[in-house]
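For reference, the chain that follows is the form predicted alone, supplied as structure tokens.
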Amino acid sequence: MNFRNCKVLGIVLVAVLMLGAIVSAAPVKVTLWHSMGGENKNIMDGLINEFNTTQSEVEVQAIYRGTYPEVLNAAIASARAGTAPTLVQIYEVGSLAAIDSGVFVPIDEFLTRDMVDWSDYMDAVFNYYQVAGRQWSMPFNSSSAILYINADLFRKAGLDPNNPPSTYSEIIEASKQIVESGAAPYGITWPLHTWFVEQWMAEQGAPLVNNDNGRSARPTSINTDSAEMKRIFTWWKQLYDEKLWINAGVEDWDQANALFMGQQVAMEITSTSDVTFLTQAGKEAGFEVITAQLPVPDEVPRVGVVPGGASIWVVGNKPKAESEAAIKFLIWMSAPEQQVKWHKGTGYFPIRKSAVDLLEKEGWFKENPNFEVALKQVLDTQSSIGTQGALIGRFQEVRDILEEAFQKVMGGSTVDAALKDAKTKIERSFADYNSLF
């Protein structure tokens, strides 16, 4: 073999090796920490597995890291230790803490207008995660609070399940009829969780805190002394005092569901994320479950709800390739087709208008009306300071204090005294948090 042939062969071999290296290049690894447990975790794992197997550039590893507060705290601590994941699922009320931590970067640093059409996202959801003109995270699992009804127990009590109670007084009257008829020991339940209080404040068009619900500046005062807040606690107290509402426990979602599934109550207020589970579980237990909008105070126009659930945040100071890979995944995960699968599997409402269009075209909501209630509730929400949701640095602490306030009410305290004490504690927390910035 002459020199020229050797040279050509060498070039060919190099080319083959380079091509092989390109073909076999390892995908960029992206780590996601999340809080989805149970069947919701299975649905999420299924979507991520689909993403991983339908392309070879990015490999996402999803890790369950506990409750929403636990994930947020772990992410901030790990970032400071240099061991943070690429992406973190953070519940809606963790937004200001996430921003102030300095750990995350706004998602709009990576997304250009030709990469994502923000106008296709639900207005209420998009507005929640807009802070000071920046889009901080990618909306993902969005929920709202709705009313679940055991239609069989309603009929047994002489009530019409197709005409569900929609106001505070109607909830009281329906609960009385349920108990007095012997249909169930109690009328209604929900976890002792002040997420519902936040929703009822928004439904009345009232901000939870000052400074435009914390949107124009960090809050310094909470509106626990407002007529709107007292209206909520007074009604809740009446339900408790008259043994119409049963306490499922502080933030105990599972126990509230157990009381409803055990037919100890005919009504439950909980997240739309349980639509799939409760509807199916009702069928298996032999009774019909119907959903309805969140009941609101009497003679108060219904304004709308604050999106619950969570969004996905991008951790800063990561290699460019890793961040870009994460964005590819987020764009795929929020695409209409994936949102349809997520909605059907969990009950979280779709965050994309185009996903709703797909569901309507196939007749999904006509066949599954329970899934439409939360969506309609969000679509009907009016844009306001109250419905945009509050930004609070230590939001979980605020929830804890308000939950303690209602426990004091159950223990004999007046509503005014309990809320006054809560206001003092919460505003002390605000002052302490604000002193850090």
Second form
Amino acid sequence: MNFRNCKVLGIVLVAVLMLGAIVSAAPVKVTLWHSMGGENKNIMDGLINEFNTTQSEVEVQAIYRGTYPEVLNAAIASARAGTAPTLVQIYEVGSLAAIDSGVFVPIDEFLTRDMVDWSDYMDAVFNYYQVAGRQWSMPFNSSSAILYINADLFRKAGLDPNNPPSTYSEIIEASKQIVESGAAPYGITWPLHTWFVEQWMAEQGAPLVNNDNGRSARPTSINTDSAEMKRIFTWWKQLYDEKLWINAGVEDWDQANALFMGQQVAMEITSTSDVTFLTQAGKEAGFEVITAQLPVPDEVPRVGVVPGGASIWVVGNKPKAESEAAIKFLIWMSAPEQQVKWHKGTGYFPIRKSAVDLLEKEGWFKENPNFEVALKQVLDTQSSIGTQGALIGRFQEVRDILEEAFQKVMGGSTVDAALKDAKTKIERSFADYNSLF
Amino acid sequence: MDSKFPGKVLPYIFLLPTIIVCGMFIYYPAAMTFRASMYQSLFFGAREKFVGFQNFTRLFTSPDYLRSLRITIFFAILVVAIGLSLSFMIAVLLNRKLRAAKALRISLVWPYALSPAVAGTIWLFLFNPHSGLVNYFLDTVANIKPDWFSNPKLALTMLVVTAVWNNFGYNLVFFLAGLQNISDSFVEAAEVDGAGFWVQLRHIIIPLISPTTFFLLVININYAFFDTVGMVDVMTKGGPANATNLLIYQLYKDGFQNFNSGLAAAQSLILFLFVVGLTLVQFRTTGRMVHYGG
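For comparison with the form predicted alone, would you give the structure of this protein in the form predicted together with the partner chain?
Now the complete complex, all chains and molecules, led by this one.
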């Protein structure tokens, strides 16, 4: 080998070494699939962008993959094909499917006690994602259902917006007054969605399904024949029959908001994740929006709500570096400062106690009382089997069947008959699901 | 002259690319679907259990499924009958020498460029019971504001209108092409004989355009059965109370939402056999009435 060759070899060697250094310094890529559309997507992108620009070890790429059921489905399908992302945002009721699919690993596998202080997380949220003694996912966006009031229409109808209806019968009375006074064509709306039924079951302290709401074993029966469930359906039917509640469509959140903003109704029940949006939209349309606690049945004490929303799950079978990078991002994302920004931008309640302290210290809730209602409702929630939320494998099917049941009631069926039919269908679905384990 | 292909292997080599593509994308998935239909399964086959024909017996004994079947057939008949007759009439009118014919044609054809889901979204706005144009118009003219989403018959009507509108452009293009292929000499000869517009339509145009009509019949049935899933998802989600739960939408829900690929596979086989059967019947019956060439 002559000198010339040696030189070339040397240059090549140095180049390779330099390239190696560059490669190892390049940030680890982490992909996240989520369901945050509209304005909430911008807030989410803003947070992720901040994370990417403030450190150089991890680069997160977030992709909007459609609605919650679509994301869950796409994640499981892609994992079967070996193309799953690193992280997936999964809605609360997708939790058992996520666990049973075998696609995800519990987050406590990576998170040791010194990395995250679980005691700082809200009990209700923490409890939801705790299954069989393991912490499965990182809580992120949590919400519950609250009542939104168009204060101007309330005054027009001769109602006091500062003394909002808090029970089923008060909702009926207020709606009647709104319609009769001509303030609005209808009293109230919410999307035809089983989520609200789940919330009202929790408010009565009742589990949705057996086996401790599916927490001690996969459920085999559903409490659609319970007094609590009948109470919800009977009241809802009365509102519909007397033309006080207007059907915004099946799981149609946007349409319900449109009806409220278009002043077709004076009240809307929807997620706390719309506090920012609806308060602002009301301001732009020239009316004042006030929030109030979710109305509950008259006969029973208020127990509390199930934390709705979603958490972020870690896909298994990924390179260690990628999973660790993902964990770094998750810790950052659920840190109090980020939770404060997320809360202010969306209305999802902060999932950490220290984030609430931060917000109180700066006087946020005093200035924005609409946000306080949403938070208070969660803080007041008593820990019970009902409020911990149900675990069901094919939860979306259960939601569909109950939505269908109410549509049958609207079509003239009795509450008892519709719920009985729903029970048969749901329990067969449970039996099928359980037979595969 | 006997022109034989040289060798026995060569033809198969030429066929190989087609066989591979068909095998990978048609036969293999079809075989897997058949297999899947015999299983109870979860999460796209991550967990499964052989159950024989249980999925099929379940479907055929389920009142909901049979109701969906009836609704789908009714829906398909409406979409095909209204869609084809409407587009044929407009095509005949457009085929005349009009001044704005080109502009009119383009404006009538463009809905086809939209996917069914987008068409669904547009009509969702129009049919909105409270702020939609349809009810605004009905309210001004007849003082009624029907709730298109809560009434089963109205919801199905809404879907039929959307489906017809969405596929209208496609039908129109084919009918126009068919009409323009009809030689002027036939029409002129008929005119000389003193045949009026209706007589020409009945004895010349309709028989001569029958290959196009037949083709569109098959395509439209396929459209009504398979392509409407996005529309249903956007507009009614199968509601109210399953009144618009078309077979293909039930399949989508079971397969992609309830993680029940076995049941979905069984449904896709049923749907497949149903449409194949229907098409064969058409070739046997309507197909005989079709005049090719002329």
